[in-house]
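There is one chain below, alone, in structure tokens, taken in the form predicted alone.
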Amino acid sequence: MRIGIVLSSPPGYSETFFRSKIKGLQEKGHQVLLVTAATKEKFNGCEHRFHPTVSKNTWVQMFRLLWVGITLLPFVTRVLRYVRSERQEGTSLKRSIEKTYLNATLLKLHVDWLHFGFATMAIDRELVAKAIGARMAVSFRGFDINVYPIKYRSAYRDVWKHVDKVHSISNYLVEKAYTLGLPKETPYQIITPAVALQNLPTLQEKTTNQTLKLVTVARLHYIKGIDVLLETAALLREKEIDFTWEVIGEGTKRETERYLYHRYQLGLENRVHFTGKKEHREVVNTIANSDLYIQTSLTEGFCNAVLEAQACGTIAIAYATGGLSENIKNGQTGFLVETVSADALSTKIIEVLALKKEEKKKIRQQAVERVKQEFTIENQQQEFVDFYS
């Protein structure tokens, strides 16, 4: 079977989800082809092609349009089928030609499945799979269902009409997609993120640090609840908890400046440290050497970092929002906070700190064991093989 995967950019070194998926499919005898926007970074895990680029220079763009048109001549039947479908959907001739150019690489593919790695990637490409005789799949990962539709409510109207199967990292995202118009008869499969256990530090006995070490991995974005994180830190200080809180992740200049100013207003410069983006191995080591992992997200599709914290044996605390309630088994592998507030979160942190050593050890061990049983790379790879069967 030949499977085409469409992403915005090649999977980074730390993006084990896509890398392990591609490797697993190849090991089972399937051919995988990756299509991304043009980039200097070439992915070497499988055949990698690029979408045509668009130039602001009119003459350069006219030349590119002519060249792409020539390369599409052997696929004229597909192109005509695609343009006809677009016209039947009410797309103007001019826009149909533009979309043909933008989707030229996809129109040349010989694949059985065309899988868009994020739902947003399928917008304006809804009719390509049918034109090339392939089945169409889309993945739900979080931002594409939680955030993007807030501004573009009907963005997926045409995607829902033509998708053959959905992959989602949580049941929560599927339920959310139903509210956005996804037909309930559309086949779907839940395949969660997984952990490469061999890349994690070995589970060791936690030593009690004189200063409590908290860690959060999150983009500096409102959906990650960074304001609530800072307010929680202020409450912990008021309750005379000796702590440092490392926030790993980056944001836009505007967002970063806003959170730095909020930290300044609260007088938390010596408590909360925004350390920016780090390599995956360094992130995991930081999580493993912290006392608690805290996720303050207002919603999440699932959250890899929370899963990795459990795999490292670091007790995770998060709000019971989105797919996080599928990620953590409350009271068994970590803790969920029902109310999204700084007061509720700070109270839960103090409650967990007060647990007996044996109780904490049990939670940590149960978390590690569950990851080993349910969230391995091997399980994930087999589930993707089943997805396309």
Second form
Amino acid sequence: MRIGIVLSSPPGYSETFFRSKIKGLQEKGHQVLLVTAATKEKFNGCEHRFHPTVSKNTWVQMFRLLWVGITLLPFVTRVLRYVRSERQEGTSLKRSIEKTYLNATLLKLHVDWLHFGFATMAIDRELVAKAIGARMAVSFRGFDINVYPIKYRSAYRDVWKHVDKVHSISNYLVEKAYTLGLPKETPYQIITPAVALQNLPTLQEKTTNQTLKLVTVARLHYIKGIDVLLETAALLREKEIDFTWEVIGEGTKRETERYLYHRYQLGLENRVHFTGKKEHREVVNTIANSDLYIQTSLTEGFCNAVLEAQACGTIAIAYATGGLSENIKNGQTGFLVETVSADALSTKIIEVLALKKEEKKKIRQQAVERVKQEFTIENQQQEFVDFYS
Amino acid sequence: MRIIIFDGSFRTTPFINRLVAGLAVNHEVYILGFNETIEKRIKDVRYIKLGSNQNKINFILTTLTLSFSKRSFSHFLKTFNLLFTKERKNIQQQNFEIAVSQIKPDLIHLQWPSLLPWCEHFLLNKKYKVLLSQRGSQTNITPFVNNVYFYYLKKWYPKISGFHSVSKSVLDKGEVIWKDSTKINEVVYTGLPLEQLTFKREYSKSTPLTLISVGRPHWVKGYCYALSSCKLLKDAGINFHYTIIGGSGDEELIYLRKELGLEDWVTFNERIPQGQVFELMKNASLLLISSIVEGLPNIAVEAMALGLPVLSTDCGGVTELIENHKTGWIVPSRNPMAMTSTIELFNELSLGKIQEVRLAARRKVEYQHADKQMIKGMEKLYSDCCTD
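Would you mind generating the form predicted together with its partner chain now that we have the form predicted alone?
Zooming out: every chain and molecule, the one shown earlier first.
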């Protein structure tokens, strides 16, 4: 089978999700092809093509349009079919021509499946799969379903109409997509993120750090609940807990200022450390060396970092929001907090700290075991093979 | 007195415009700006162009004219050279310095701390007195989240002749940066055209209770806490509607409104002209200010002048304006519970008590925020700086 995967940029070295997916499909004899926006780096895991670029200079753009037009000549029936279907959907002729240009690379593909790696990637490309005689698949990530439709409510109207199969990283996102108009009869498959166990530091017997070490991996963005994180830190200090809390991730200038100022107001400069973006290896090392992993997100699609914390044997605590309730088995592989509040979270942290050594050990072991059983790259690869069959 | 007002552009903010118009009656006032055209010229004020980024030819002409006025051939050649190297920032700096040297002002009034780099040369050779206005996030926030900026200000503050702050709370922030017993350091409250803000004699609480906030959706406004407060109000069974004027299109606010189940209770409006804002304010029951940090919000002064009761967080200079239960209501910032209980309390108040607060509020702003006191205060500050 030939599968075309559409992403915004080629997967980076540490992005195991797409890399292992592609590898897994190839090992089963499928041919995979990647299409992204024009980037400097070329992906070496499979054939990699680029979407045409758009120039601000009218003359340069006219020339490109002409050139792309010529290269589309051998595919004239597909192009006509595509334009006709766009016109039937009410797209103006001018916009149909623009879309033909933007989708030119996809219109030339010979594939059985056209898989958009993020739902947002499928917007304005909804009719391409049918025009090239392929089936259309779309993956749901947290941002696609939780955040993007907040401002663009009907962004997926046409995606829902034409998608043949949905891949979601959690049940929660499918349920949420139903509320956004996804028809209940659309076939879907849940394939959660997986952990490449060989990339993790070797598991060691946990010794509690003298000063309690907490860690969170989160962009500095409101959806990650950084305000409530800081308020929780203030409560822990009030309860005289000796701790430091590292927050790994970056944000826009405005958001960074927001949280730095909140930290300044609370006088938490010596407790909470915003350490910016880090290499994946460094992130997992920090998680493995921490006493607790805390996720304060207001919602999540699934959350890789929480899964990695469990794989590292670091006890994870998160709010029971979005896909997190599927990620952590409350009381077995970590802990979920029902209400999004600093009070509830700080109370839970203190409760977990007070657990007996053996109880903590048991949670850690169960978490590691579950990841080893259910969230392996091999499982994920097999699930993707099944997805297309 | 000969005064340069410098805020980087000709399009100064309304309150700077009012200051300038008042000063121009008794003083020689110049506005320097990186613009080529002036939209609203204030009477008796001289505008000096420093070259804008918008138009290359005008930029070159302005630069050459300023350089020519130096009557030095070598300077003219140097300017040509600069124009060829296209070092725009350096050329603008040169234009600024030539313009100032020609005016020979008694004082340069810098409107924002971010403009300090333009004056470094004059601060070093102490040729002119420089007064700095402390206001906005450049004084309230950035120094406390950015060490490099904090130490930059700390280095240059001792070389500045005097400081103006828009509230006591801003003055205190300035003291954290640099403190000295001989420092000329005054609060001059912003003056507003109170004669144009007619006090509404009749007031009644509407049903549902109409709560409004005014201002862009920025985290400093603390709207996320106002929404949490609305959730508590809803749960308490209070019949209300909350509108944020200028709050539309913000993802976080839309998300929170949905998550908190407030879609029928909260509206986000587009930005609208001030006249329309005042009309909406006249028909509202209570103004909510949920801010985390402010200098002294003009909207509070305007509401009090118009006769709209104000409930505000204790952010920045608000406590210098509002006395709790007397001229309005004050709650701690980032505290939805306190805000909710105060709204509930307000909802129970008699119209007589509210009328008392409204009248006291109007008296307070007339005393503290009249145009005249601002002009007088600034004139005194200027003369203090110049006689120092």
